[in-house]
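Below, in structure tokens: the form predicted on its own, a single chain.
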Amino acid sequence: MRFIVQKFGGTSLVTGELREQVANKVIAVKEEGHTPVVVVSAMGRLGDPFATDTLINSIRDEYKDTEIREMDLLMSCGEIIAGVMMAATLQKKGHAAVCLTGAQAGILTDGAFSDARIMKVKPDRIIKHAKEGKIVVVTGFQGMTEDGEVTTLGRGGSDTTAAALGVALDATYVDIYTDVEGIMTADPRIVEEARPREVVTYDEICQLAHEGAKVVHPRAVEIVMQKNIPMRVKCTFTDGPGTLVTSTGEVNKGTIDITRDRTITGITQIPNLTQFKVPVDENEEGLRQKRRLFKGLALAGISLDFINVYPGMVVFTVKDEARQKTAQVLENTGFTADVTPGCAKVAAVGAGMTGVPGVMASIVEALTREDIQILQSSDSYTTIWALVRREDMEKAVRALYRQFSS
């Protein structure tokens, strides 16, 4: 059997004319020859019935110190539903479909709830529904640990269990569909003429999204790269053709060679973050203190981002909501700060830029051309990140949109 796993987000089924829609992208890949496995997200958005985020309030309000492992089970049950309604349409269009729960469907994790990892999939149960000519509807963003408990995969686990499935099943394709047309130069809502890539790497699609793309989950894109399974990103509203994601040696193989015709991939944005800069001692001492600010601060669960360490000083941005904790933390071991809320990071990614000259260049060009002060800066083979204050955002993201698409 040739699979292709088939991934739909709550977006795309909160309506029953919407689920048709995904019905209909789901049978046209069964009439073409292949096998679908379906992955679905729960309904809707916050304030839709079914979404993980109103079940959630819906008992937050009340018990707010409900355990944790409760609370897996209860977001589990958005997949569930939004599983059992995907099911029962496809039977209403005349092709037999099962739903099975992440556990069913074989996926078995570690015992961290609300954040587990898959550690293996066994998909002879999928299998054996396909052979029996059934279409298989799995719950996303969930799993179950070797001794029975339900546990949930995080943010963007449904783009997880698909990427696992496809790998499990040796998949022709993952398909992620979103309501976007495919992986965007920019964010379209900044960006009016953003538009689709039609071709990225997996090290693009992943460094993209650590960068606030909010198309696809990069632990997903880790999954299928170690097996090479190529994955589509598709507008479930359109027929178009989406973002194929690969690898850069099966990209050089067509006739598009993205490292060569571009230099940046695309622009993407991370708002509400503040900086935090540490003086420290620069002599043996100041080592001393650089390993117990570190070390302090992850202790206390903090996670740091944009880290530059130069001799005598430290500086690091944490998200706007663990402001008040970090500074905390930092007089309790002994250290002063100069602190800057209200940052956002913008980055340039494209595996394009390695080794050419004159990119940190055209950055300064274009956020100089409009007055925006960089804050911090730092870089890798493939990304180029700007520290800018949260105001300046959209207006960075314009402007190098503009200096690299010209």
Contents of the next structure:
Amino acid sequence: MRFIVQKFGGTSLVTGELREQVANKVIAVKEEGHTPVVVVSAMGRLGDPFATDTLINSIRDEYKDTEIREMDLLMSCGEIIAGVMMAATLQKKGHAAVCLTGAQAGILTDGAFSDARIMKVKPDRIIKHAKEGKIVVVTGFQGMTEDGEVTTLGRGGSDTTAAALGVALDATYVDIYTDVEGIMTADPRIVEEARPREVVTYDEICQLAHEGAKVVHPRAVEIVMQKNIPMRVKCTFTDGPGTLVTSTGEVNKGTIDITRDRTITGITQIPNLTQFKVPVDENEEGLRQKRRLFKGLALAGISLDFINVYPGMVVFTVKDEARQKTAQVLENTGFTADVTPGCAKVAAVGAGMTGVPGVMASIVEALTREDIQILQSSDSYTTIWALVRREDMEKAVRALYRQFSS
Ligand code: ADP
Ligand code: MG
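Take the protein just shown as the form predicted on its own and give its structure as the form predicted in complex with ligand ADP.
Shown next: the complete complex, the earlier chain at its head.
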């Protein structure tokens, strides 16, 4: 059997009409002679009755202290409802279909409730149903521990489910269907003229995803990459070709050289960050202070980003929601910090800029021309980023986009 895993995101499943369209995409794959395995997310976004965030709020408002285990059980319901609806849509159209929960589909995870990792996939039951000619619909975002606990995989977890199934079934493709035309040069909600990329490498999409382009979960890409399973990001609502995600080797085999003709793969953003500037002594005492500082934050489980260490200063950012806790830890360990909440990170990502001179200069130029203050900046092998104020984020993304697309 030649499997194609087709994952459909929440916005693709909200109405009966959309589910019809989704069913048609699934049936088309079957009629081409492939065996579709469908993975679904919960239907819709906050406010829609069975969306994950709606389910969370329905409990959290009244029962703030609900255990994380029970939250996972609750959160797994959104996908179950979507999966049943999808199987029902296929059945209504005259196709045999069966909905399996993550556990039934053989997705085994570790025990980290709300952010579990897939450890193993036993796809026997999927294969059995597929051999019977049934279209298998699997509920995304969830799995089961060895001892039978239901777990969820964290935000974007359905992408991970699809990737893991793709590897377990040695699928021809893992297709991620969403509400945009593919992997775009920037978030289309911010940059109107952003356009889809035809091909990107696994590395490029991982970078984009880590830097905030949440169109595909980076963990999902890391999984398909291990077995070189090609992934395609496609639009549920159109018949566009979408974006092919593959290895550099595959790309170079063909005629498309995707790194030579572009410096930047895409522009990304991460909102809602807080910057901390912590003055320390410049002498030997300063070294001890730095050790105490990082140890205190690590012990408190605070994850830091964008760390710059200078002789008399340590600068870093945390997510806005970790601000209070971070401030508390600093106070308890004897530091006074200069705190700037409401920041955002904008980044230009691209393997093609390695070694290209002047990329940082053009970023600075693009931002300062728009009177955007750069609070912090840095670069790595494939990414150049700047921290700006949240209210400047959209303007900054557009400025970078214009700078690099001309
Ligand atoms: P789904 O519910 O299908 O999983 P997501 O919201 O997780 O959808 O991902 C799709 C969204 O990702 C798009 O609607 C788009 O706004 C956003 N996005 C951010 N950056 C990019 C990018 N570079 N390319 C495509 N989409 C992007
Ligand atoms: Mg998603």
